[in-house]
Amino acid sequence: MRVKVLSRNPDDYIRETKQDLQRVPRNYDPALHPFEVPREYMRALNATKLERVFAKPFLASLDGHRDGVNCMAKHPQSLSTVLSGACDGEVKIWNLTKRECIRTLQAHEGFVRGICTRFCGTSFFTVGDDKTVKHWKMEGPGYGGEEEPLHTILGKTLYTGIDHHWKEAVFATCGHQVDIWDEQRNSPICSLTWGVDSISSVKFNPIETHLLGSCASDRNIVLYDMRQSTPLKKVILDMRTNTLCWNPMEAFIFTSANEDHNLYTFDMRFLESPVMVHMDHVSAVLDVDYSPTGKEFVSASFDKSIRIFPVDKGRSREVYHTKRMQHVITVKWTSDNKYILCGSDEMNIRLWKANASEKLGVLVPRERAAMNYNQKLKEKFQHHPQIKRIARHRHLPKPIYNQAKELRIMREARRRKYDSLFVFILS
């Protein structure tokens, strides 16, 4: 006679400590759970609503400048250190953890046109309206000491931008032409030019470090190779490009901020047409910066707002604005992928969360698991009309809303005109 005995492993249902949750046996057979999809849909809907309820992106305002903030730079080694240059020639170094200025120096007479840090983080460079390039030590002078630059280069023309090489003691300036400098010399190693107009911005590629791109006021974007000392390629747009930024994860991809309210993402191997056109701003785009992951970028605009765009989408996923914030001149995405900094006309630097509804601080494992579960639910049901509407909805200031509505009407009228013209030609 055979007897079948039920045997259970005590580890499956006995708690290790009294603080542990009770283990509940579950059967995942979908036939036993006919209401699983409606239940998950309601959870996704509630998670989407709560995300909008808790979307409070603004963290702090760093005030101390006496004129508009014109440029910013991130410290390559320290997450909490940021440098900013103002229109009155003043440069400030900020500690983001304490949210206070730790050093102030009068760098130039007139605007600080550009600022960049050395790849090792021990010093930084500034250019200004006084036609000088100045090399400063990151650490301030001792007690009673005077603020003096390590090195000063007096140029013949106005410099409008500067960027440092990612691995070597070389930096590039732009103005009448693009100049490549060695840190130890008073004259440029080589000068690169293509056209006769002034150049507003120059940026080194973070991956292919010998490549750099520049934006000129004659609507050109020109790419150079330091090893050949010659320009590589040129693309001409309909309106002027203010600045560009290279994708830190894809060597050939860069995004340009244009005067026609749009941003254009290009593949430098195929410059005939952009990979993606990003449209949502209603005024000129003044600055752009990529996230460290290379999947998103943030843009600053003359329309008093900043927007976060996914690289592969033409519309922004987030827009930030405040009542007091004026024209946003410069923007940076911090190296830990969590925060965004923007500098604007009314002398303030603002600190924002990159993810508006993200909870800051330490998360217990249950909180993290719940957040991941809700995120997956939102991704699963993201195309359902009600969830899509709630996730996309943003309150905009009235001027931006009215201007966007006007631009939409103009685009529709232009499209109808082209359609009717095409029908007339066919007939």
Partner chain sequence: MRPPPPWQQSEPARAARGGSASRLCAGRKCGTWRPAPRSTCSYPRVQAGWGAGLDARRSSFLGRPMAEEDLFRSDHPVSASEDEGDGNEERRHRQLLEAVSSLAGRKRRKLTERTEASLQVSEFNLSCEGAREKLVLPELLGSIRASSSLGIVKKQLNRVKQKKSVELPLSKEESARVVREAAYNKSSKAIAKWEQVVLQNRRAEQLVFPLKQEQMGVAPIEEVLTGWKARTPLEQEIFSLLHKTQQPVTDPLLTPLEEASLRAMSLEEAQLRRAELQKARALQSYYEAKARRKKKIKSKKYHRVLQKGRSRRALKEFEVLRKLDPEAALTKLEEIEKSRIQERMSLKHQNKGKWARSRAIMAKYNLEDRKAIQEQLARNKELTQKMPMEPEGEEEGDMAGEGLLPDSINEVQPSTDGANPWMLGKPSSEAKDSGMQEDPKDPRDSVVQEDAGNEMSEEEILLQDFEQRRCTQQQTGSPEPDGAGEAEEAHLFVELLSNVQTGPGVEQPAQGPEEPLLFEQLGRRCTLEEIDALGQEEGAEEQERPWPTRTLQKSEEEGSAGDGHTAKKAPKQKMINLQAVLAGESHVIQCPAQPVSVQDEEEEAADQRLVIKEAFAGDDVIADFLREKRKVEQAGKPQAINLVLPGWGEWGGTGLQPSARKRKRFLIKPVPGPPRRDHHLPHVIISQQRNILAAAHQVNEVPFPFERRQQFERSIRAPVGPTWNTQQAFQKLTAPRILTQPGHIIQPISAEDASPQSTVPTRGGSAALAPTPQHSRHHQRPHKKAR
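Having looked at the form predicted on its own, could you now put up the form predicted together with the partner chain?
What comes next is one chain alone, with no partners or other molecules.
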């Protein structure tokens, strides 16, 4: 009698080593797995909901300043270090991992108007209301030593901002004019002027490092070339630009934070019209900083909130606010693309996650795969109304909400008026 038995190749189901994953045989026949779209839609819906459930972006508040935080600077070499200058002339250096202040120094009398680190991370510069530029070492003095700047430059006029060159020992200050300084010298290498108004901020281009951009009080943005020691071009906007930031991955793109609640992204080569207008804030935008990947930027506003905009979108993808956060004066995106720091009027520096629902810490490969899958699903079904509704939903404080509504009504009215005018002219 011949008995037929099932015969299987052990290689198909036996692991070679204990560390191997158990092989689970799968049949990918689509007939066995029906309803793929509804099932994926369901997963996407769940993922979206979970994203909103886990969206807890606020991480920590660094308190210790005794006046509003006026400026901040990232350490170029250390992710955990950040510097901040306050309105009472105090500069603090923070350790983000320990969430504590590691050094405090009284840098200026009056405001610390600007702070920037040297590209090597060994020292930093501050400018203040006392018409001085000070150069400090990053490490504090030994025990009992006095906090003394390495170097102090007494200027004739007030300085309102400072930025350091990305590769050379050169920095730029702004005030009545844009001055380019050599670190070793007491007088500027060259002064760049165009018009007579005061300049509120100056920024070096991180890629083409000889280019600078500045914002002046007469509502314009001026570009300079350090090598040719001449201004290049001026754009005049409707209202004053508070600050600008260059895209760290796209050399000719910069974004400016304007008083008219909007941010304008410009292409340096075609300044006639902005590439993109980013609007969502309901009050003057005070500061802007690009993510190091150059795909997004964060903006701080007088309306007590910070918003994250994709570079190619006119609307923000995220808004952060807390009950106690007042007018946000300065904001920074950390160099690892993970966190956002904002300094506000009420003396605190707040640490946020750049991705609100991201899980911090090490991810298991399976976890990461699931995360990627969820992300992909959300992307795939983003146009579906329910998913869109859930993903877009944000809680806003009442003042911001009402203000936004009012602005929307105003904009609509304006548009209506314009349209009717247009129709009238045509007819």
